[in-house]
Amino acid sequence: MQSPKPLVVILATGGTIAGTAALATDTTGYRAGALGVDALVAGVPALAGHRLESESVAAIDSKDMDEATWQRLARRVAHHLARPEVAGIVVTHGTDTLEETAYFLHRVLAPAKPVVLTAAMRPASALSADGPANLLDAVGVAAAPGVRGVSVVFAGAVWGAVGLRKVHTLQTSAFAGSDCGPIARLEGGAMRVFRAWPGGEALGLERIAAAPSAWPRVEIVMNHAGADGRIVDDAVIAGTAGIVVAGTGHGTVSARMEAAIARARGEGVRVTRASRCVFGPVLPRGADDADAAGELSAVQARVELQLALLADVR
């Protein structure tokens, strides 16, 4: 008999959540993406009462995430969202580039149904693995009525994609969001919602239809003590189409870096100003300043700039 619960599709991409190590005490020396999605689901007995489908999109460590995998993932997410019987999608992912993939899906798809990304800081083989609880929470959010848009469920919190940051290398509460805080928290089996679910206008799959090898190259450079701008000049020589500057403070750069950025702009390179600070926006300097990253981190600003440049790729 088919479960009366809403249908949730789990799309796996690998990551620590599907990682295994030789020792249950090893939480750093593991192989990411070692477990298949069926084994991942079977490892959470509480999911047996849910109506699920699962599919493997990739089996990688998310530090190796690339444009081809993004393209494939976005197409599979869109495919399942178009099925009327599907209530929501869960994407299992590695933590390293989770904030980038979440923002990418948010901008490309801006879905009316929930697309919930989740991950883990400890491999599935660990004594105190955090992945099972995160996956169970993610499925619950994806199946809940009224939920929409792209979000990230991690350590009992539900974060919007915009402004999301990984803020710790080891702790299980590894993510934080913008100044607005989480969208919701999961406590005792209940979800407390604090603000509206994310929405927006989708750029659409057509924006990312070009072969990944044709996607514009966008690099990130950082301002720091002694920064002389040579890395910007080198990026221009290498054919970079866009540069995101992770500036100090409110997106500021040294005089020599500023001169190099001006030279890059003179060569037709698009530049976005972000900050190397963990939190806080980079606001426009005036009404005609379109280069400020707002509350996006440097890595999310890179995604935004690449998507903008893709508009000119045919």
Second form
Amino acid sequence: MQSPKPLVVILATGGTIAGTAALATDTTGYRAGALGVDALVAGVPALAGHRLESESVAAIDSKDMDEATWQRLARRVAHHLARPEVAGIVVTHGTDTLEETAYFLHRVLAPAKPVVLTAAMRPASALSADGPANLLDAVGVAAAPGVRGVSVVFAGAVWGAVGLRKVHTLQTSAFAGSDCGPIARLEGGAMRVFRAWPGGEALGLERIAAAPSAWPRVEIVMNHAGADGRIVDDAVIAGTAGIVVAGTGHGTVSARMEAAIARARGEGVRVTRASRCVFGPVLPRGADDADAAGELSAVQARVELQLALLADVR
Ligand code: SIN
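What would the structure be for the form predicted in complex with succinic acid, rather than the form predicted alone?
Up next: the whole complex, starting with the chain shown before.
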């Protein structure tokens, strides 16, 4: 008897991949998250060869992603991963905060099975829609033997979550890693794997169990010519628990910004140093410097800091 095909669960959250516009030629004026998950799957006839289940977790523009939706998504991913018959999960998402959700799921779940996020730059109604191929590729990766961990499948490349960045406002090849290239590339239905699949230790769902309103506030502050640090002081007055500084170059800041950061630290605010540069890490200044963002972009460092501060929320 033939063994059944691997079962892949598609969890939809919205985004341009589920977006529709009035005209097939319109690739920018559309409503994200308008298509239901069943219509999304039905729009890719080649998926008929796969064994799929689908579920809607949200139908939002990913700019509106929030803690409550992250909690719900992580719980649904964990629920389906625990089912022995499920080989992998695909999460459809908007591109705008894809790197944040991918990193969030990676840190909270660090799954042994594949959790593959995908998205699109052009709405489903567009003549040149990129979502169908991305979704088909993502399902193929989620069903493939040997794949594990959280990854992002986009424009024929498979990226790890750590250090992933959306780097273009319009092009369909909109993502890049930091200094590391993709884990794999998808060409003509074949996957060429270059690096190990993501692993690591999961923080676990308990870490994110606090009510969304209780999640610590973490702001991102950018260094720039003329930065006087006042925005840091204002964030402290507003009650922020953490600040990620998107510094210039290798995470450096102006003298006045440095002084404001020192004042914030004095008030017990946790500070992470990231960079406003598109590529490259921010390395620790010494052996006991735990505040450098490493490969993480400023927005991913914000997720990391929020998860770290959640450890103190009882
Ligand atoms: C979104 O992030 O939900 C809208 C933009 C996109 O998916 O490209």
